[in-house]
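This document opens with one chain alone, in structure tokens, the form predicted alone.
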Amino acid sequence: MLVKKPPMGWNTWNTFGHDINEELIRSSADVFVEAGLRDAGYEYVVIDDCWSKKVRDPQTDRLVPEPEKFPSGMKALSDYIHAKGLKFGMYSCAGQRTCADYPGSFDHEFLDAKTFAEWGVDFLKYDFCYKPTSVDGPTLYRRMGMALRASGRDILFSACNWGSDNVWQWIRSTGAHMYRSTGDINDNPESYRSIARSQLDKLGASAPECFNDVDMLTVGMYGKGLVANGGCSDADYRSQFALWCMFSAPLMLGCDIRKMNEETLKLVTNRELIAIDQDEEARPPMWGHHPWSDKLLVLVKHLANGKYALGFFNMDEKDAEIPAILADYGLPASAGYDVRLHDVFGKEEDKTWREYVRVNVPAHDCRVYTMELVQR
């Protein structure tokens, strides 16, 4: 299997958009190693849109890197990233043009897949702009899925059709390893919250080899960058990152990782949260709302080691006590078990509860625990 667990990495788009070049990519790859991101599990360094010339090579019909941005070429950049023990990702689009109006891969799928393989690409994000109306989305993703298989190189296929055409119903059959299920994220609380809410009843389609991608993280952006639209607090970033982990979603950082503050770095390298995301069973969470507010959310997730993850999320503007009635998640009072909670943020002592758990969660924030059953 190529993708047993949700992919982890970094993508240029959220912060940099069109303002990319090889020095940015090389220096960011350096940070993967120096800041401990690689050791925490992050491995894909992904260039998004705007990397190529505006037209294909007139002689070969191939995509050509913009020489002012990437004077050394993509193979040299790929070699640099691989030498760091990392993997190299790139971007194309199922339409005739990309979303930023560069050449897309429509009707060039096999040629482009071969080109990417020759450059040493390990990951392809495949967008959905400017496709002819005469061809449907499933057909276009089938084409690229087959083209990547024929390229001679293992390339992670990241389908990005924004949740169109009920994508979770058919995308696994195309060979894709992850699939965007929502519109683009923005760096503000309502954006990540609405994305999370929209996928609660669709996470059952996500599984090893084909993961539900709820978009790149805005953690650590603080209102700076291309998708900045108000920014978030540290509490919001904790909630966003924890939600993605509870969902077993790909963890693709979108901030400028060269400028992460201590709080951001500590969050995105939290080994206990990452272990929840990377759990080998990749089960979706059970979920429920507070009886009086749909802004107060509880998630319970089975883990492969016989334990569970338990998350409380306060999407309201005021602090709140959030209860979890354990019978709702499969543990009735008659079971003969209590639960012991361990705080993954390391702020609380381990504690045992019977029949229910109730915690105080500040506005915009979360509380996340690993949970084990304890026989009475």
Ligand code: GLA
The other form holds:
Amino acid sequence: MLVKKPPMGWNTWNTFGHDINEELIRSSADVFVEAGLRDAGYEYVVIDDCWSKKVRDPQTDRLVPEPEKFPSGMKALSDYIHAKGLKFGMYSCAGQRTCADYPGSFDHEFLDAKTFAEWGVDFLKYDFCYKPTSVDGPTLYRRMGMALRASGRDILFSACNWGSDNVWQWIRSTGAHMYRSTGDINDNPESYRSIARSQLDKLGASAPECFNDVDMLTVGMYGKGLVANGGCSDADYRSQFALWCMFSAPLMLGCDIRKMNEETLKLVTNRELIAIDQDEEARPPMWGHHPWSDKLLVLVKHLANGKYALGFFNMDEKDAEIPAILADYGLPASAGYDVRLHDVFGKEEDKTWREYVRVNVPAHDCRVYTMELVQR
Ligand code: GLA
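Follow the form predicted alone with the form predicted together with this ligand, if you could.
Full complex below, order starting with the chain above.
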């Protein structure tokens, strides 16, 4: 299994919760192709919790899809998704039950991994509810890590223990390819801001083959759906998406992609932002604050092509001027270089700066540039 770049796709949970069925999955897979998401790099169509019957098959002990939601079964759905050039993701849980109280994979890890492989599953999100207290968390992720490898199919292992047990220290050793590092996101500014801030000092552990997953995006939800709780503005969605890209985090859409407006589609298919996310070196950003406000954040990230990504994030309630002193990120005045900035949102003209960059950023919004050194 090679997961060299942060996985990109869509997951049912943020908007639909338990209200899922095969028609929703098929029509969303159609949108990947029709709206250009697939061409922009989105690949995984993921069914989250609530897809199975409440009990296992009494004869075989296997998980069984709920026939009312998935009358054609999972193999047919997976064939449909594969025929579109996409990949199929599913969900289970390390405990006895899933978070929404369906059967979990505890003590059934190898059987379930085999079942997923037979259905043509390419991605497994693995949650952490109803864990027996007698077994520690790392052991449970080790088990599914081995079970997936033994399943006979390449299945991306997406661990989801919400950052517990200092997950970044050991998760890579279990074979996981991405790992949720925080509690669940909600569709409001406080939620994505606190998630982003909580990971700034832990991104060094996020690297090719095992990426820090700061949760599914709420971009484009506008306060509708399961995790709505307030909603966000377009400025917030720009900031959220850009933060995830500066982090080289997995980009899993969580809105109803069948109903995306033009602004949302433009943002989530922004080629320059996606290139920052998918940069092959996946370096964590250097970060700094405005001298007198930790709500005004500057991120600078080395890119594989020798350029940099430079992001200014205003997490405050009022507009602000945010400075970045270039010496703080490795470019002292004595170096003899200016920097040339290119706006990834395509709104500003390219501009050259010396020693510092200073930009006006409206409340909740961000400014993101690629930055090139130019000899004076
Ligand atoms: C947990 C996870 C969520 C989602 C739900 C499903 O809360 O963190 O992302 O998968 O379970 O019940």
